[in-house]
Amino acid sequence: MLTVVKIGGAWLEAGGDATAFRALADLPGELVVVHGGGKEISRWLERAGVPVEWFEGLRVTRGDGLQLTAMVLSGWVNKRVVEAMDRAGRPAVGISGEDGRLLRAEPLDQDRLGEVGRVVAVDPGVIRALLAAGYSPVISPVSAGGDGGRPFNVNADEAAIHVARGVEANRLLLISDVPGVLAEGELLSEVDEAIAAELARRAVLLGGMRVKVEQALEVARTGVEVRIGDASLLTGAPGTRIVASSSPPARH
């Protein structure tokens, strides 16, 4: 069992703590953890002056905003996550999508967004080497830019469904501060495309929660399992599990 988790800023903020993080280590089988770290890195840029932008539930990262991004999330936050899984025993090693140009990108909508990146590629390698040495890498989503230049921004939800692709895992889990895709109030068990759809259509599905379900039913179409909600994943809770309406069995 290859399990692929994302933890959002929002969860780390809200729910990370030493407890969350055994749930996480205790996690059975391989396992590859891919971190956000959002609100952190809106504190930084305030602190240096720089405007913090979103469009359509991703942020514009430009100029200045960049490098910070990158020092929050590849520096400060990943180290944290290390740190924190070292504590609760499952022995962990930290790095960012550049790193043996684990995740390729390319601009997403450079007039709109500046430097955020949407992947192109990936080379699930250094994962596998690290996998196979006994440790659990934790992942930036910071990424390689094609031509060996400026890294990109990548969203996370975005960088763990890539990953999960790359290391053909059997499932993925989009943890956040929310039980799971909500619908006046309820929560729903399970999510197709025709729902999201539907959601979208009635402005139930919104900004991030709108990108992260779109984006999960990309990796459900390859036979993923895919769920999102928040740290009771780890434990158990169902959250809602998105599904391809064409997708094909689930690995096991």
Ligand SMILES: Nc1ncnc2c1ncn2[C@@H]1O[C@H](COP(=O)(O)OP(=O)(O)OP(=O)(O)O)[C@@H](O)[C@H]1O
The other form holds:
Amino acid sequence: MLTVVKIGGAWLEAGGDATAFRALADLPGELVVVHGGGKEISRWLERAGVPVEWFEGLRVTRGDGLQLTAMVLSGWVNKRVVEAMDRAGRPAVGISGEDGRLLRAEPLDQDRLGEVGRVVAVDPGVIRALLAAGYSPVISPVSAGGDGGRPFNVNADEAAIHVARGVEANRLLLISDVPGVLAEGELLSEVDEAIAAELARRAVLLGGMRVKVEQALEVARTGVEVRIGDASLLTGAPGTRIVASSSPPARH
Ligand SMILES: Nc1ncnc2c1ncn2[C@@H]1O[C@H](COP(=O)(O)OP(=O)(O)OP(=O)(O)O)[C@@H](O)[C@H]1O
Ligand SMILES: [Mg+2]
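Having seen the form predicted on its own, I'd like the form predicted in complex with this ligand now, please.
Let us now look at the entire complex, which starts with that chain.
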């Protein structure tokens, strides 16, 4: 059993406490963690006087934004997660998409998003090596670029789905600061392509959650079990299951 858990910057801020990290560390089987860090990045950008801009739920990365994002995500946030996992009893090693040629990206939409990448290649070798040595990899989504020597900022949900596919994970848990996908305050138990399209059309699915559901659908199509929720997912709460298309009603 191999589980990939993506912990959102939103959750790290709101509830990333020792109890939740113990639940993470106690998950059975092999464990790979991918983290975001949205709020922490925004704080440092503001301190440095770099504008905080978003386009359709994705962070725009220009100027010093790339360096700050790499420093905050691959440096500070990455090591805080490693340390918290270690303290919870699960030895971890922190890397980014740039290490061991794990994730390679190309510009997603340079005009609108700047130095934001989409993942074009995954090499899971470094993850396999760390797991074999008894360590849980903790992955920052900053990914290797092309020949220019500069990395790309990649949305952490996108990095997580490529990692999950690359290592052929059995399940992917996307942990945020909400109990799952919400519509009019109600938690949806299951979202498929048709429901996601309808929620997006009605502007119920916004910002980072819209990106998350779109990414989750990508990996659900490959047969991986995908759930979105808060830290209670780690102790068995169902959250919202993302499925490519709902199974047809059983015939009797
Ligand atoms: N229909 C919806 N249901 C639930 N949350 C929604 C919905 N529409 C928008 N959201 C927002 O999406 C947010 C989660 O996405 P966000 O990208 O902010 O967090 P994250 O992905 O967990 O963290 P990070 O981007 O730092 O990795 C929620 O906090 C909520 O405000
Ligand atoms: Mg997000």
